[in-house]
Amino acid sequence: MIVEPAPRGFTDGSHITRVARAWARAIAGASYVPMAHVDIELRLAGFTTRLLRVLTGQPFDPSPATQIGVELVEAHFASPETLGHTISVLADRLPPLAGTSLDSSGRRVMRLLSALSVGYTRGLRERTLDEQESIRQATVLAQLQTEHALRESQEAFRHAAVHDQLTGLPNRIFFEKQLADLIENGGAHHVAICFIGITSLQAITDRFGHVLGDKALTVTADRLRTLARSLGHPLARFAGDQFVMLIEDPAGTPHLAGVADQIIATLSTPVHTDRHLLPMSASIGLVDRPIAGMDANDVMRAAGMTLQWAKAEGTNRWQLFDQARSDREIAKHALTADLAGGIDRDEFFLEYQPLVRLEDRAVIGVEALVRWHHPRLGRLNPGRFIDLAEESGQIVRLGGRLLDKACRQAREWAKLTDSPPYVSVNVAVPQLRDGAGLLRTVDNLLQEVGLAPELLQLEITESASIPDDPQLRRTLDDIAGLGVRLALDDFGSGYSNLGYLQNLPVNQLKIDMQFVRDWKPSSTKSLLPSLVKLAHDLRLSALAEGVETLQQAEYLESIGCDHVQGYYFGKPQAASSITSLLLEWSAEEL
């Protein structure tokens, strides 16, 4: 910064900066100045040299004084605080400066500092207006910066609310949506549901990792994306390995598996990435409603039922809907929720069927055969609940409330007469599986009930892989050693190794009904024979079930078979019925 030099013939430069000094330090921390303290002495020096000018003019002339008090005001020396300070130092430090006294020039000086107070005073209110101005400008600016930022923010947020950040395709929020408009506006007759299922991902992700599982993502819906284009049908990724495409008014049954085989060949090519050739596949369900009384979770919940039975059918496969097949598949499920209660509720009764000896027609045992008494539905015969009941594993506990209630059936006919039946009980593959547990109910259920072992007979299937499994073979000798009677059921319907019949501890071959059924008088191929024989070189009973004609009966007695179990010697029936066999038999034998 430039000094002005002192006035001629007045005085030097250091009265001069004495008095910017002087006046820097009476007006220190009454207002911000930007500048260093160097720089504010000699930005007040030269004011003073001016001031000092004006106060030795000829003619005197104090309206410069005006503008120089603009300028302080203009350099940020600016407060009323600075304004007084300043008037205190020049009127004390100008007069001796001038070489004269306050006295003899007081009224310029006087005059001078009122010009400097008018001009500073403008300053402060031009000033004062220039910052209501800028804080004006500077608040509608940054108004507008915070709604551009907040409709950019908005618009992100409603963006990534609806779309799926991975694939960038709409999501299911956006789909649900634009289903429900579709129903709504009516703009369509029919819709059609195209349910995709990426049947390859899972294992992709097991074998390579979450990363390459993504990239396989990304690549399939891009692909899907750039086809559903090409149709002019929206789509959207429904849930992780789902996607889902939405036809408007398809053209029949044709048109949809066309745009299904389309999709198909689109993903079926594998995806090269990094390394590894990924193998893709999909399943497809598929569902046409009319837009008319259309329910949007329904038919949803129809594309999903839909795609897991084409999943059920194997990979790159479609499936329509069939509203047949899902009534029975909702029953199926209801049944299933419904059994664990009915075990609560104890719905689930026995009836017995007799098993007779064909030497004398002696009902020598009887089979313990489960029914259900729904409060809905009714009695069901066990083909309706036991595969359920498998499936659910509520078999377990079942089979413990079955073969409890058999036991003291059992029990109660012992004491009726001298040669009771006895009781034989299916026993299901996961009630084999639970070993300890199986061998820990028969033989507690044995002693509380007060039950001889041999009055009770568990029978397992052909197909319990018995021969595979330590553990059940373990289990049937734990049993068996009890003292209980095992029976091999279903004999012959299954595929089983014959090797392995001669070291099971069973009692008993139970024949499948089916080949009793296929024999007929007239045959001259029969496997009946075979099978006795199998089981008396095996030292084992044979029990040939499903027989219904006196002819079977006479035939089966003819090669030998032992026992026999079907309708012609006795339907399923009540215990009660049973009963009244055993009394009527014991009558007869007094």
The other form holds:
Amino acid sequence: MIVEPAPRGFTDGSHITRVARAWARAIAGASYVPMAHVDIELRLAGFTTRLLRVLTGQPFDPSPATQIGVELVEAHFASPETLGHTISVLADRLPPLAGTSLDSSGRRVMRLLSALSVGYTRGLRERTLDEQESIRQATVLAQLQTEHALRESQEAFRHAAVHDQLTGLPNRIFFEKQLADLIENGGAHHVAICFIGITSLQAITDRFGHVLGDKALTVTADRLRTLARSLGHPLARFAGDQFVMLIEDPAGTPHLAGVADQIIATLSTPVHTDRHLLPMSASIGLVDRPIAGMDANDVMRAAGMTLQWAKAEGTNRWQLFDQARSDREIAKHALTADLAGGIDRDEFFLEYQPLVRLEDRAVIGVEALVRWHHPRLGRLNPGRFIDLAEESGQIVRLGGRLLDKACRQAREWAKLTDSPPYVSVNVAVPQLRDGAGLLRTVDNLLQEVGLAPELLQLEITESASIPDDPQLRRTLDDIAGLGVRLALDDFGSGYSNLGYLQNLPVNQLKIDMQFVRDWKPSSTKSLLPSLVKLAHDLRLSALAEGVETLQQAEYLESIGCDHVQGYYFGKPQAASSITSLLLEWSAEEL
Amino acid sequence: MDRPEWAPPGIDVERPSAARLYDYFLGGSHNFAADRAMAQQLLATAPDIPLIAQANRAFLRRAVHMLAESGIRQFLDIGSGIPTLGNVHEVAREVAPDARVVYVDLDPVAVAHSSVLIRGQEGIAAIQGDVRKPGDILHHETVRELIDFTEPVALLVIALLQFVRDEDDPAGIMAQLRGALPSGSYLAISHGVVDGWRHDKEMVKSLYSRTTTPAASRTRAEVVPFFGDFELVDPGLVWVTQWRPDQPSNIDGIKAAKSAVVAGVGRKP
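What would you give as the form predicted together with its partner chain, now that the form predicted alone is on the page?
Every component of the complex follows; first up is the chain already shown.
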């Protein structure tokens, strides 16, 4: 701060300094001035010098004092009190400094301070208005920034809600919205859904853990993203290891096949990590549908089903949706759903097919065969529903009901004739696995119905699991222990571990109908004689299934086969027909 | 619509803010009717507040000047408020034109105002931040850009901690902030205390509770631990007017104890 020299002839610097000091003291605390105290005094000394020059100027012109007032405020000596104290100090101190008294220079001092006050208040007003303006602008700016930040965070939140965190791809919600928009707004005529399953992922996660699993997934996602971008098709991560690509107006099936092949080629490249080379594979389900009348949920269900077909085909395969196949699967699904209710409503019934002794053509037994009287589909053969009953676990309950029916029927026939036929009932593997339950059911039934155990035969299918499963073996032994007969059904058609046959408590081998069907009178090669001999070597009776002609029957008799079953000797029929048959026989015997 | 949790604090000019009140007490007009109405109530209870505010502001000026003279070139001013007169960068750059300053305040208006004020000046920035989340401040992109934490830093915590209540763990906050600074760094604190307070402190406290930042009441002894293992430079933690005054008299217009603010500067060994 430069202290301007005092006007010559009036006073020296020390007087000025004293006035400045008094002035500083008077206004201290009235406002905050960002200066060291010594600087404040210097600044005020400068103002004092200039004011003194104005006061003593010839001719007197007070207007420069206005500017000093403005400058006081600019230097932050800015408060109402500051002005008051300034006027007091200057009115007192300036006249002596000028070498006059207040009385003699009164008018000049008055006009000087008046000019100073004008400048000061003007400066203060300007400053206040400026500051008000600046804080208001800052508020507006802050408001905008806040709103912007809010929007951004909402945007981020919205983005997070419709995007997958791991891969950054749109998620299922986003995709479904996109598809719904497409259906609603039209534009395209056709849309194809390319449903991609990364089939290798589960194995990678199981073997190496989630970190590597995620790594493989992100690499896969990146590859897919690059491919989808180059093809111009939107891509989303649908769930877990599933991705979905949307193809608008695909140029026919060959085009879709091309896309699917490209995807599989891209995805089946192994993923390198620091320490591993992870083999990758993918399956794809393709659905191509017209937009008109499309149901988004239905098309995605179809895509999911098609992906399952592709997976069942093997790795790195794609499948195109097949409406007929889909219908079949849906029907199958519906039938499964009907099963439980059907059992409750007693829609299942038995037909019986004669088991005939070749020696005298006597009916020594009957095989109970299940039928379903479906309320909508009519009569259904077991081929339509037994597998479904096994898959759904309903077989145990259904099997129990059928055993009950069969035993009661067997008891009826036992009352009717002296040589009643045994009833042979098929038992499924799930029923055998429920070993204790099956044993209890059979035991209770025999007691309750009062049926001789040898009039019940259980047919078990030749199965890979029987020889290795001690639990199943025990069940069979226990059932045989009750005196119930056991037969091995469809022998020779499936798994044949001949070794275990020696120890199995069965009474009869039922030779699969295939062998009879394949036999011709001219045949030089047939396994039938060997199978019959095998049964006999094991001290089992041999029964040939599927006998439809006299020729077959005579041949079987010639090779020593004990029993036969087939259309030639009787189709599966209602219990009442069997009853008539039995009555005829009894009459003949009589 | 409910304001989501991730949204920055809103702007409510109807609610008094400590930053704008401080400006008012320093003679500024960067304030609104709600601020002035409350300022009048505070003044009725404690007419010395403007003098206390001035004394505090003067301490900031002296401390920054001293720090710049000691060779500090980077300043982190947390709770900088509405930039009125004698801002840190102005004081620091009088001594060291290359000094870098980051202003941090919770009040978005204060930050916006600072941004406008320092626009176009390299090495100076204003960011929004909450001292109660020191990690966010220390790792803020702008802070990392302007402040080199391998070189000594001056951390300014002026008239701020009285607005951080004990349940917000000011001790933990300060420990984290101190821990981020390299050896040779400085920490300047001023803190309103109840020791010398002659006015109705409950009244003042309840008035401030209406602002966005309610006040805590502490004694001088409770302020000392905020320095941790930093060594207090002369004259230690003293009444704010007694910290290296640049004039011998009481020209600040306030007797030392009446300031009700203690201040000190510590150096990290």
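Positions refer to the first chain, counted from 1. Model, not experiment: these values are computed from the prediction.
Domain assignment between the two forms: F243 and Q447 are placed in one and the same rigid part, by better superposition fit of each C-alpha.
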